[in-house]
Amino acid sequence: MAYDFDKIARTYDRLNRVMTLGLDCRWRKHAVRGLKGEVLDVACGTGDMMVELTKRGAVATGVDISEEMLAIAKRKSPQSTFLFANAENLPFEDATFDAVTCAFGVRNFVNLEKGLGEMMRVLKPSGCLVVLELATPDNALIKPFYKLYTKFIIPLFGEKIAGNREAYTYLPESMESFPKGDAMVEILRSVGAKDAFHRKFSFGVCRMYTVKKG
């Protein structure tokens, strides 16, 4: 991890809401779409894609690594199960759920492939993965903006809300390394996956990646 998410839990959400100007709870909820069953939600953060899930009638567990966040997505989601555990090292047998999803979490696995295998084993054989990721848009006429935005605007924000100018500070350099779209399909592909694909919002912002495992 590039920080410890512990120190950012209190505002995290907030901050979400100012970044991404809202958008992020209607790309949660395209993600949740169907998804029903025992639902797993990796790097579950403070439980936001926890309360799309139990909307819908899943039973949702959710695993992160920040006790923080935990206690916060505890108070959301009382329904729902939480366990501290690492995404790379799920304390799962395989094949438990019938679908997995994680949330603007996969750019932080330190071993991004571990990470995924991992989603993949616990996955049934006829399951469905969902990731949401940000990444910088392609369009050559907002791309320029949106790194304006991402370098100088988000910093101030974490600044100013969270008092943590470094944490934000990552997220537009992580974003540019980060594999998206095709290149993150076929390392989906190459942890198992047979069917994947992806989608873009808000002019490819975030990106939703779907895996069907069988």
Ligand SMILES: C[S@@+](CC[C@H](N)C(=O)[O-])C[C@H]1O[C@@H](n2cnc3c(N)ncnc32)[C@H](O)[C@@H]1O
Contents of the next structure:
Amino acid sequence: MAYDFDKIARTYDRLNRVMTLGLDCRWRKHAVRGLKGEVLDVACGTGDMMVELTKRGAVATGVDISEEMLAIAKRKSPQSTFLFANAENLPFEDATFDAVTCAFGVRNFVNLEKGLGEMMRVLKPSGCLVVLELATPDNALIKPFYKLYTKFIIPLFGEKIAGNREAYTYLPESMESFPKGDAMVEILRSVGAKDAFHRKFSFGVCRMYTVKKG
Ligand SMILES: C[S@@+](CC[C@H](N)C(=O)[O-])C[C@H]1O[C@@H](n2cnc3c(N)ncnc32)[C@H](O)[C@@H]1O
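Provide the structure of the form predicted in complex with the named molecule, given the form predicted on its own shown above.
Full complex below, order starting with the chain above.
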């Protein structure tokens, strides 16, 4: 079952900045580079990707299944369009968007392939999909520290800042088993990506998948 983000919406941005030491903002800036035209941001949350997209002149539409996250996003990006909609059943015609983005959202999908397939469906043939997701780093020196950080420190931040330890215990648990790197690229190919590659940020703590449809 998908995690209910309504519970942590109010403190979500602050916790992101603290947990990633502000790196999440840099990762999003990289992800939106070169994206133009009509862009759909799936699982838009509190709208940080939408802010970056509109700064670069894109016309952004955001979808999410958390009313509380959407309410914050609407305040941050009043010029954008927002819809309460599930990534696994997007309410758009085939080939509608020039680009689709999804930052830290795919790990929450109930059916990953279905969500990715929907994003590919609504993308124009010349379009580009960019997915950002957190991952456990491969580096043998960094991995143990990262595991300790996500297992003990992040839940503590969750408790102190969001008053919700459980939500931030779910993060490392869901990250551990989630496909990353080449495994994710394979899944993207299986849902129709013609060309897909990935890039690591910050020792692989964050992965960016760039997908060309045609
Ligand atoms: C970790 S937050 C990421 C928010 C934002 N994209 C960002 O960059 O911070 C995950 C978001 O995915 C949304 N979400 C989870 N499952 C979803 C689904 N099936 N369809 C649409 N949104 C979903 C949640 O409500 C939440 O707002």
